[in-house]
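Only one chain is given next, in C-alpha cells, and it is the form predicted in complex with the partner chain.
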Amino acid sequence: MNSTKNRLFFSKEGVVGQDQFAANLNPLRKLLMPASLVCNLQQDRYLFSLGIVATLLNNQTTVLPPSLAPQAIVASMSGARDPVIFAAAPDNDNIARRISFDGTEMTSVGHEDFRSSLKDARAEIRVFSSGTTKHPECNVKTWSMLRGGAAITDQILQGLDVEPDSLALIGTTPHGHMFGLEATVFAALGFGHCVYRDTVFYPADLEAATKVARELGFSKLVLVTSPAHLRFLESTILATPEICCVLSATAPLSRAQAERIEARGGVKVMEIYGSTETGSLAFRRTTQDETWTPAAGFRLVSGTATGCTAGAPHLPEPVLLGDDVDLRPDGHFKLLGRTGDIVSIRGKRNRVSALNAILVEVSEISDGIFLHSKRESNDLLAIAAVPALDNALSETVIKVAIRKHLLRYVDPAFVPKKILIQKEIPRTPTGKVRNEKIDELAKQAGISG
C-alpha cells in the first residue's frame, strides 16, 4: 500500500501515501461516528491526521485542549454528551473514552478527493489561546482557516526551488499547538508535502529523522521548529547538509543564531510570526529582514483605539493582534513587543490574569499573585503568595500545593520554580496591587530588572 507517489507522511515504518491515507479514512470514520466531541491527542502525525480529517467528514467538532494538563482537557470537552479521546496512550482514560486505531484497517473504496470534499466543510476544529479567566479561550477553526494558515509554510517551501517529490518536513513542535498544526499537518494534508510522523525532540531523534529520511530518498529537509529547541539542535543541523531551511515561529529567535546556522551554507532560516486567533500571518528571513511580510492575502490594519488588526480572505473577520505593531506604508511591519499582560514563556503564550485567576483557588492559601518580567523572549514569572490562616503547612509542603494545583491547569512553563511566600499581599482597598508593589516583590524574587 505504501505509494512512493503523493507521499504524505514518513517515519521509520515507511511512507504513508495519500491512497493509504484515504483508504484508512473510512474504518476510522465509523469508529469516531458515535462520538458528539473528539479530543484528538495523538502523538503520531499521520493518526492525527487521520482523527482530524475523519471527523471532519464526519461533521464532528475535534478539540485540540491547550495542554495535557488533566484540568485543561476536561475543559476543552465541556458541555459535551458524549465526548471521545482519540489516543494511543490510555493516560486520560479516566477522563473519557479512548478510542484508538493503528492505521491497519483499510477500506478499498477511500476517500482520495477528500480535499475537494472539505474545501466548504463547516466542522469545528477548536484550539484555545489564554483568556482573562481560568478557562482558556475557544478559537474556531475550519479547514479552510488552517489550510491558510499553512499556506504561508507552502510558500516558503516553494520559494526553495527544490523537486517537491525529493523534499520532507520534520518538527519538533507539537503539532495540537497551532503554529505546529499548520506548518506541519495541514502542510501535508492542505499541501501534499511529506511530514514525519514522529515529533522530534532530542538532536538524537534528529539524527534518526534524517536517517530515516535519507533511506527513503528524501535529499532536502526542512526543520519546523522554534527557538525553544533551536537552541539545542543546531550543532546537529550544522552536521546535516540535507537541511535546506529551518522554519522557526518566532520568540523571538536570534539573529546570531540564524546566522551561525546559514553560515553553512545551503540552509535557509525562516521564521513565522502568528497566534491562536490568526494562524500563521507573516514571515522574515531572520539574517535579512528587520520587517515581517505579511503572507499573500494578508492585510494589517492600524490606528484602531485598541491596536492593529489582521485580516484575511481565510478568517471570518479581522483579528486584533497580541503585539504592537509598527505598519509600514508597504504593509511589512515591525513587532514591537507583547500588548497588556501576556506572557511568553518558551514560544507558548498565557496571561497573568488568567494565572492569577487558578492561583487564588489554592485552597492552602488565603492570597496569591503572579509576579511578571518580561523579556524580549523569555519572560521571567514568579509568585508571591500567603498561605492560609488555618494551616501550619510548612513552607515546601505550600510550594507544592501550589505547583499541584497550577499543573491540574496550565502547561509546566508557566508553573514558576520562585514562589515566595509573604505574609500579606500589598492590597488597595479595592483589591488591587499597585505597579510599585509588584516591582518591589518581582525584584524580591529575583527576577526584575
Partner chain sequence: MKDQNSSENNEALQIEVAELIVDSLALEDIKASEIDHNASLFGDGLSLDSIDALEIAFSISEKYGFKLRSDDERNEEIFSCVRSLARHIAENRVT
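Swap state to the form predicted on its own from the form predicted in complex with the partner chain:
Just this one chain is shown here; partners and other molecules are left out.
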C-alpha cells in the first residue's frame, strides 16, 4: 500500500516526499541539539513530524502536552534542565526558549531511510492522557511503540480497494493526542501514507483540503476523526465522493450515523479502539460488527482480578484496559462500557455510554450527554443538551423530543425529568468531556452531592 513515490505530506503548497524530509532533518537537528527536552507544539503536521524524528535521532526527549493551555505546557516540562518549545507562534515565549523552523533550510543529502535509523531508537516521546477521568498522566512512548499503534491504520488502508498513489489521509483529530499521533503522523512516518498537513475543523476546511487533494492527484481520501466531530462534518462527507473511508476513535460511534454515511455509497465507516496507554489496538466496521477485532499482534486476556489486559510485541508489558470487555473464544471482543459507568435505578441497570449513544441521535439537538450521580439505592440521572444549529424550537419542545426519543429505546427509569439546555458542552479537542465539567453540569441539574 505504500506509495512508490514516497509522498509523506501534502498541502496547497504541494507534496513533500521523503527526500525533502531528509534534507530538512539535519538543519533542524542542529537547531534542537542543545536542548535537554523538546516540547513540540507545531500545528503543521509536517513540521511536527520533522520535530519528532529530529529529536529521536538526537536521542532527546519529546513532550506532547495534554493541551495548549500555558499551565499544561509548564507542567509537562516540569523538572527539565534546559527545555525548548518547538513552535511557529510566539504564544508561549514567556515559558521557555522557542525554536522555529519553516522547512526552507535544507542540506544536500541523498535519500535517507530514517525509518531504519529509528528502528531501535529508545528516546522518549511523552504523551499525556486526556485527563477526562483524572489528571492527565504521562505515558512514555518510543518509535516502535507508536509505529506499532499506527499499524492498525495501515492494516485498514491495506484492506481498501484503492490504488496506493491515489490515496491520502485528512485528519481532524489533534496530532498531539494519541489517536491523531498514530493515525495522522506515524501512518506517514512509519508506513509512508500521505497525510494532509493543515488543520481541519470546519466543513469549509474539509472542502478546501479535498480540493487540494484533487488538484494533486489524490482521488480517494480517508478521514481520521472522532464521533463529536463526525456529526458536525456529516453533510460535507455525504457531499464528498472522494472520501472512501472514515476512521473514527476516542468515543463510541452511533451505528445509525455510520449507516447514514455508508448509505451514500462508496464509503466504509471504521472504528478504532484503544487508549493512550495501549495505543490503537482493535477495529470494526460499525455498520456490520458488534464485536472488535484485535490488530495483528495484539492479545487480550480476561479473567484477571482487576479486569482485562492487552498485550502486543511493541508494548513493554500488558496494559490493564479501562473498559469492561466480553472476550470471545476466537479473540474478538465486545465492549461493555467504561469500568464503573453502570447506572442502577429501581433494580434496573444500564450504562452511561449506551444511554449517550442513544441520546446523540435526537435530531433536535447537536450534542448531549447524560449526567450520573451514584447513590446507595437508586442512582440519579439528568441530561445536558445543545439545540441543533439553526433550531428555532423552544426549550420545552426540545425536551419533549428528547424524552420521546429515549422512551423508544430505553426503560422509562432511565429517562430523567431534569434536562439542561446549554449553548455548548465543553469538550476536549478529541471530543471528550472532562469529569470536572460533568460535575459542574450535575450541580446545575441538582443531582450532585
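Computed from a predicted model, the values in this text were never measured in an experiment. Positions refer to the first chain, counted from 1.
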Problem - Pivot point of the rigid parts between the two forms (hinge, one of 339, 44, 400, 180) - result: 339
